[in-house]
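Single chain ahead, by itself, as structure tokens, in the form predicted alone.
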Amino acid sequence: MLEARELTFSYGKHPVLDGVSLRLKPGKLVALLGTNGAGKSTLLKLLTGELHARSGDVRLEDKPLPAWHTRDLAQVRAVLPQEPRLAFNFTVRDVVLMGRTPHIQRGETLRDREICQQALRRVDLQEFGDRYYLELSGGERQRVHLARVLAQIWEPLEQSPRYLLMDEPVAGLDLAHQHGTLRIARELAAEGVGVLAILHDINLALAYADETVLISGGKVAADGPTADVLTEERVADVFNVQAILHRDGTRPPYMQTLPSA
């Protein structure tokens, strides 16, 4: 398990998180949801390891995240941040295969090649191998960075569960991709990796996360199932929007959200 334990955070003299907890367990996908400015990018690099927490402290599998060795981190760990950068030309193929950097001992293999085409189909892209990165438009960017993180945990290890930590995923992607990336996340799960995805779109949450950690003013405002966390009176109050929560059954619930009057 991943978990974040009262983290408390400021950039200089301005409170960003106060008294922040989160767990995220293998086989869960759990949505980051709150207004702009609420910090859920900072407890993401909290997560990471990218920032550290003026108090509290984040464990993997019960292990303070700064005990881990890195190459042993990176194995069992994937982070795709909300914008990569990349100023080199390689190719779609070159990149993807950064991924499995962790893995590889004295130079790449059949078998790393392998995975990385199995990431490009996975996301859409398996013909665009050879063409190069600075030549595709944002969204195939976007999507040449999830194949890497996917291959960078493509096999399940024996000595921890798998995790990916993704800051807004689905920004710059058409609406198809939007739900093909999700649904990936979804499929992970249910392969045993732990997810977390910032989202910024509730119906998202509500049609593929499993759990919901919802922020508001620096602080956890609710937490749980996502159906019980995103409720009317709650995205009312966090979001200051009207909304209408509708349940049929035959779909996922969705919220339909009510101009202010």
The other form holds:
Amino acid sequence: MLEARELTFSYGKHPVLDGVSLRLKPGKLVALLGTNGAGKSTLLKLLTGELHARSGDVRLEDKPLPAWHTRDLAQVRAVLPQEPRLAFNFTVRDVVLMGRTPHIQRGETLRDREICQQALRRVDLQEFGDRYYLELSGGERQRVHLARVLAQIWEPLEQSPRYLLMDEPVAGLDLAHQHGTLRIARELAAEGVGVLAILHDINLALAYADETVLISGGKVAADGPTADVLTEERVADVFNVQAILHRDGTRPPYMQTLPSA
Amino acid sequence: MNPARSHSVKIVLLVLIGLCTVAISLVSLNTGPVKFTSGESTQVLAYKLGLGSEKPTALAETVIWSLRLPRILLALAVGAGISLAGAAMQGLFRNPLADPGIIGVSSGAATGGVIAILFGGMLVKAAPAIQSFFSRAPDAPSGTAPEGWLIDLAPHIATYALPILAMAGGVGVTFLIYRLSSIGGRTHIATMLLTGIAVNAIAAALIGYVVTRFADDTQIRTITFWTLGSLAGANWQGALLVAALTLLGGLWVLSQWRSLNAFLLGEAEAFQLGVNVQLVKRGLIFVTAAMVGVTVAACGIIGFVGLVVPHMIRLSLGPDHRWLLPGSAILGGAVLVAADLGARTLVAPAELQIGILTALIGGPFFLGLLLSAKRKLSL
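With the form predicted alone already on screen, would you show the form predicted together with its partner chain?
Below: every chain and molecule of the assembly, starting with the one above.
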């Protein structure tokens, strides 16, 4: 389990997070929602170990994050950045192969190459291995990086369950690939991976996330099963909109939002 | 451009580049005011290495063994060193424009070198006075030359202070640029280039002041040596030292290729891929800047090689550091041997500064890179 306890963080004097706790269990897909500037990305950076909290701690498998060896951590936990930038013209295959970095001892094996090809197939880019990264569109690049982090945690390991943290994984993707990305996240959760994704779209959270953590003003406004968290009242309150939930019993519930009156 | 070439094709290309390097070195060995045939130069090499018994002429022996060979070895080491350092810095700064000359690392090293010579010269001059002040033997007959450990040691201190301070200057500037231009694990390219402009200006002023002010009483060398470089002072001792240090640093840099690839994604991304970012970053800053410092101490600032050579390798072998680093080292050696051959033959019997040639070719190349960067990079 990836667990954050009572995290506090500030940039200079400006407080960003104030006593945030969160649990990511293996096999669950958790959505992290909140308004702009609520502290979602900062929380994600604390969970990855990129930033260190002023107080509180982050534990993975009950071991504090700083106590993990960087490479061991990278074998079980992958992070999809919000705006991956790469200014060099690698082939798509080589970018995905970078995801195998923590597993490679001397040189990459045939198995590493197979995994990369399968990861590309999974993000619907199976024909793109020989293409150049810089010649792809923004959405295609985003999916290359998704394939890269998938390759990183492709196989289950003995020492720990796997985790995937995604910072706005569907930003910049077309509708079909938004659903495609979250379906992959669901499949990973079904394989036992703990998946956390920052989302903006309430309906994607309602459709895919087992649990939702709603952040507002640097605190957890609500967390728990998605349907319990994303109620009309709470969404209206946190996001300052009118919210109307539609259910027809067969499809996932749908929340319509309107400007606040 | 085809970075998708298979490994075996890339190995063949590396070998071809290596053969070119050997070929241009042999041509350079035979070419100059005195021309030799390959047979003659081979004879000298074989004789000196104890492989052949036929004694070459004294002229051939002197020119080839004592003058040209150390100079070619120095060119190979310096070319490999600055090209490798350039390629590694471009990885570290995640930007193909990070050339040790452009971002000011070379001029930082040159400033260190000038200061080392200045104070080294002062130390050698002052050594007798200092020594006698501390160990004045009251019954020593006047008129005898003063002696003591400081007088013996001073010239050596002066000699070694040059590469050490040059390295320190390079490392200092690199750290400064990294601190200034790296924001949240991403490189702010404009800041990097602007820092280079400022550092280059300050260094030029310092070097100019020290060289013009103290040129008469120390072996401070000329301004053009520092700013445009020259391999004319090559000797075996210096060439072997530069080659050994370059080999040492270069092998470590080569071993970091996978980390450098991950670095191109960003610092946070490299960390999340299991790279020990702090260790690799500090190591790379230190080793690459030190390599630049050693070359600057040996032959001044030779611009643009560290920019152009890695770029040519990227065009032929792709951006993967596994191939980029060794390719840059080998091609860098060839480029510098060729440039030095031009420097000593184009206007013979005079010599051109080698930096004039590299800047004439590299400067327009840099402009072209900027033009294409407007499309490809977010400057």
